[in-house]
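Next up: a single chain in structure tokens, the form predicted on its own.
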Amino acid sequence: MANKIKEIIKKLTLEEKVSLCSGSDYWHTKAIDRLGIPSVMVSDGPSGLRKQDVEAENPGVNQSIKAVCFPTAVSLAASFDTEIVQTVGETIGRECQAENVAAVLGPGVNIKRSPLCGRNFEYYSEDPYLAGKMGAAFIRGVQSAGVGTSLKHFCANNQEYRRNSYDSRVDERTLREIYLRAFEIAVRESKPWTVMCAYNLVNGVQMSENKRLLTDILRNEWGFDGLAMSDWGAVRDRVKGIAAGLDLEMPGNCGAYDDLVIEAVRDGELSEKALDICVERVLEFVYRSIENHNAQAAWDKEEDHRIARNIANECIVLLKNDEGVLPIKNDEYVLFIGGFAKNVRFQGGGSSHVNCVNVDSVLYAMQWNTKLRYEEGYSSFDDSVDQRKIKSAIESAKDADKVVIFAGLPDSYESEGYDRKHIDLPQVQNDLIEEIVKVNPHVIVVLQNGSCVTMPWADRVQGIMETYLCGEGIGVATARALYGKVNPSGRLPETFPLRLEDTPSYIDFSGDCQVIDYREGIFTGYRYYTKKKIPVLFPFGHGLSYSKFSYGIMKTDTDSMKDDETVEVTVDVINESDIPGKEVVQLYVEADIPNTGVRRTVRELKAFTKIFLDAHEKKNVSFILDKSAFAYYDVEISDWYVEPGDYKLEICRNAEEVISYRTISVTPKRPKKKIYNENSVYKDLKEDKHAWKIVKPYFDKYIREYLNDQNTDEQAAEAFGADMEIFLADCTIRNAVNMSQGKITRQEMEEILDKLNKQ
């Protein structure tokens, strides 16, 4: 195929080459009939196929075919199960084959920098490792069906406010460890067919023109060999975009930029070779799609609905279960309150919105239960107050054995296109919950929301269940979890703070600024809360079960390792209850290195798995960790580096609760070569024995000649030497030249640096 494509490119005119680098409309690549080049279609679809209905009057507007809605990304991440995420991908891939769709525009692996981002439901996690693993699993699933994916939104795209024009200012270490890491994991592990660049600028450069990110890092460092496309409308300068490695502009714009590109090639501003490379990648994508298309593929919407329902079972997080209020017994008289029980919120708004075939409500799922009563209390569509409905709900709650209140965020509270203003539920919901707990102590709150919310009543209700936006099967899945037909096994993929003001990006998120400074650095999510010891409502990784799990003592196959070796971690997990269930085993790494000059987090997630255990069953779980589990990004050497020292390997229930740990010593195979410059300080030089051997004669000369100038006696000289040590501690090499009054010359400083950096 490669030779065929090269032959086609030779036959293309300059105008045809340029035309191929943008879409023909909102969803299709361009065809060139003269050379038999076909057009293929892409579609939204991270949580379900949102294929444009070609019969619709407005091809760019939300007129999509009937489809199945699976749990959103945040819900899938809550499963902590890459296998079910891959299953979702496989199912959506089969649907794409049946609908002749070449690629799904997803997954989104952007980091939840702030809970305010209106698009957080489309993103997996605040943790880059979890997000990367989930994204990689989704990609594997879709592409196993012969359909492409588009990993998005590359990169540092963490808010909707001014999303087309804001500039994310991120330091290099933070960029690498937090905002690029999930993309890197997904690219290296699953090789997506395409990557979609974001709208925003990163450190002053529009992403659609960012050669360093699109080519130097994405392709040259990570080995990405697919198609780089723009988000819809993200292109500013098409000439710079092609030069940077952006292959395909979407959507089609009737050739608005074609003349500029043609002129740039003819004038020598843009090399035709760069254009040819982009054309080649577009054609590779097109023909790869054609070759993998299965014309016999069929789509069973009923079966896919059942899959969506079963996947939702795995994503529900039990946050609180005091006195075993859950599961509910079949013979208990139960009152359901809240519009969300009848009109469930199961997906987010914007480009991922699926036109559903069949949606399960919780009330629909509970038709069998004659001991169930329902009161609306408040609407799921807005935050309006109806005193009649509220009073009726309160009266009914007095006689119930248990009350389940369905709370959540209406569609208008979170969506693509705008950010949230706060992280509170509508006040009418909070007020009604407070009133209900006054008349009935056995209250369970079930949440439907795309991102974290505050819960001022959390200490006064007995049970809390987080269902997020769990797709069209949410109703049956929720009912199963409430009544114990399914044992909840989800875990939070994000921290739930006590209040918005506690969040790490609170001061620097959005506002009225065109430039957004990521001042919190690497301390996002639980990395921040654990470092600052800030109390939270529920920590990252938290989740309960109807089973009771315990752990044995964790073991490692070594107490020390080089950074080119691996360590195996094993631990026994025991189900001590009579109830079969699934446990999420979380492994974190903590750098236990005193006096380090590197800012480190308390701990970071480095491995996880979900396992099923029958009643009283024991299983052994093992993880293999390599260099990446211990490394940080060192900006001095522009590479990942493992700092020598001790590291705690921690089995945790969540980011704040350590169950068991072992300490191992990790040593770099090759010590880091230190780079010295004019601002290198005396105390650092003295701690490096090789550097000190070089520098000491110069400083001795400085002190000796200074004392001679002062005509100082031996006792005074000794006292002066002690004072000088204190004075010189933070003195730079440059300071020594400036302050020595000629005793250390500029030329000698250059000699020092030359010797230091040659060692």
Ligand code: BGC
Second form
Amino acid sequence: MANKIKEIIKKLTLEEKVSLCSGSDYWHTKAIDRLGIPSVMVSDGPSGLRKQDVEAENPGVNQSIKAVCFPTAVSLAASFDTEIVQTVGETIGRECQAENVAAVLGPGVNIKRSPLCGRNFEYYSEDPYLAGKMGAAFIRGVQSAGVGTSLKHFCANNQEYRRNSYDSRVDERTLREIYLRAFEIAVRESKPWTVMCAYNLVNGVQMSENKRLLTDILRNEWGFDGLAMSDWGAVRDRVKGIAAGLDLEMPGNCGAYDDLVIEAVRDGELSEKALDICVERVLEFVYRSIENHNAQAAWDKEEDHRIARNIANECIVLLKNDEGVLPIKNDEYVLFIGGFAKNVRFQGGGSSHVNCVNVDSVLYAMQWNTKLRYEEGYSSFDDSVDQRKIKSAIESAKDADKVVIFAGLPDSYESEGYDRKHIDLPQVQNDLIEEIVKVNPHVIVVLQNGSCVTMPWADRVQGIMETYLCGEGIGVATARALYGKVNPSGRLPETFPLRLEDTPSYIDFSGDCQVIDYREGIFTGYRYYTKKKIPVLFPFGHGLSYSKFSYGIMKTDTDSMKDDETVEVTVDVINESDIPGKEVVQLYVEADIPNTGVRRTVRELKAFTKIFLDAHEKKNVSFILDKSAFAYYDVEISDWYVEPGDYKLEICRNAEEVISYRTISVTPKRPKKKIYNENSVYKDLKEDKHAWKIVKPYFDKYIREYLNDQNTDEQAAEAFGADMEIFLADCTIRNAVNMSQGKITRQEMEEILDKLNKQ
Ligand code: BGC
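I've shown you the form predicted on its own. Could you give me the structure of the form predicted together with beta-D-glucopyranose?
Let us now look at the entire complex, which starts with that chain.
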């Protein structure tokens, strides 16, 4: 194929080449009939197929074809189960084959920097490792069906406000460890066919022109070999974009920039070679899709609906279950309150919105139950108050065995295109919950929302279940979890804070700013709360089960390793109960290095797995950790580096609760070469044996001669020497030269630095 494409490129005119680098409309690449080059179609989206039937239609103007809505990314991440995410990918991939779609525009692996981001439901997590693993699994699934994916939105795209023009100012270490990491994991592990650049700027450069990110890092460092396309309308300067490695502009924009690109090539401003590379990648994508297309493929909406339900079972998170209020028994008189039980909220708004065939409401799923009553209480569409409905709900709650209140965020509270203003539920819901707990002690709140919310009533209800936006199977899955037909096994992929003001980016998020400083740095999500010991409502990784799990003593196969080796961690997990269930085993790493000069988080998630345990069953879980579990990104050497020292490997229930740990020491195979300059300080030089050997004679000379000048007696000289140590500790080489009154010359300083850096 490579040769065929090279031959085609030779036959293309300059105009044809340029035209191939933008779409023919909203969803298609261009065809060139003269050379038999076909056009292929791409479609949103990550939680179900959103194929626009009418070619040149913008999202929202016309309905997309009828399709199945799977749990949104936040729900999938809550499963902590890469296999089920892969299954969703495979299913969507099959649907794409049947619908002749060449690539799905997803997954989105952007980090939930703030709970306010309107698109958080479309993103997996606040943790880059979890987000990367989920993204990789989704890509694996879709691409196994011979359909491409578009990993998006690359990168540092973490808010909707001014989304086309804001500039994310992120320091290099934070970029690498947090905002690039999920992309890196997904690219290295699953090789997406395409990557979509984000709308925003990163550190002053528009992403659609960002050569450093699109080419130097994405391709040259991580080995991405697919097509880079723009987010819809993200292009600013197409000439710069092509030079930076942005192959395809979407949508087509009727070739509005083609003349400028042609001119730039003719003037020599843009090399034709750079253009040819983009054309080659567009053609590779087109022919790869054609080669993988299966004209016989078909899909079964009923079957995929069943898959959506079963996947939803895995994503529900049981947050609170006092006195075993859940599961509900079939013979208990139960009252359901809240419009969300009937008009479920199961997906978010914007480009990922699926036109569903078949949505399970919770009430529909509960039709079998004659002991169930329903009161609307409030609508799931807004914050309006209807006193009659409220009174009636309170009245009915009095004599129910248990009350389940369905709460959540109406559609207008979160969506692509705008950010949330706060993280509270509509007031009418909070107020009604407070009223109901006064009349019934057995209250359970079930939540439908795309991102965390505050729960002022959390202490006064017995049960809380987070179902997020769980796709069209949400109703059946919720009913199953409430009545114990399915044992909840999800875990929070994000922290639920007590207050918006506690969140890491609270001060720097959005506002009316064009430039967004990521001042919290690497301390996003639980990395922030654990470091600052800020109490939270529910920590990252939290989730309960109807089973009771316990852990054995964890073991490692070594106590020390070099960073090019691996360590195996094993631990027994035991189901102590009569109820079969699934446990998520979470492994975090904590650097235990005193006096480190490196800013460190408390702990970071480095491995996880979900296992099924029958009643009273015991299973052994094993993880292999390599360098990436210990390394931080060192800006001095522009590389990942493992600081030599002790590391605690911790099996945790969530980001805050350690169950058991072992410490191992890790050393880098090649210690970091220290680079000294005139600002290197005395105490650092002294700590480095080799360096000290070199600089000591000069400092000695300086001190000796200084004392001679002062005619100091021996005793005073000794006392002075001790004081001098303290005084000199933070002294740079440059300071010493400047203060030495000519006793150490600048030339000598150059010699010192030469010697130091040669060691
Ligand atoms: C969104 C993308 C989406 C594209 C096409 C953009 O507005 O940011 O996520 O894939 O539209 O619908």
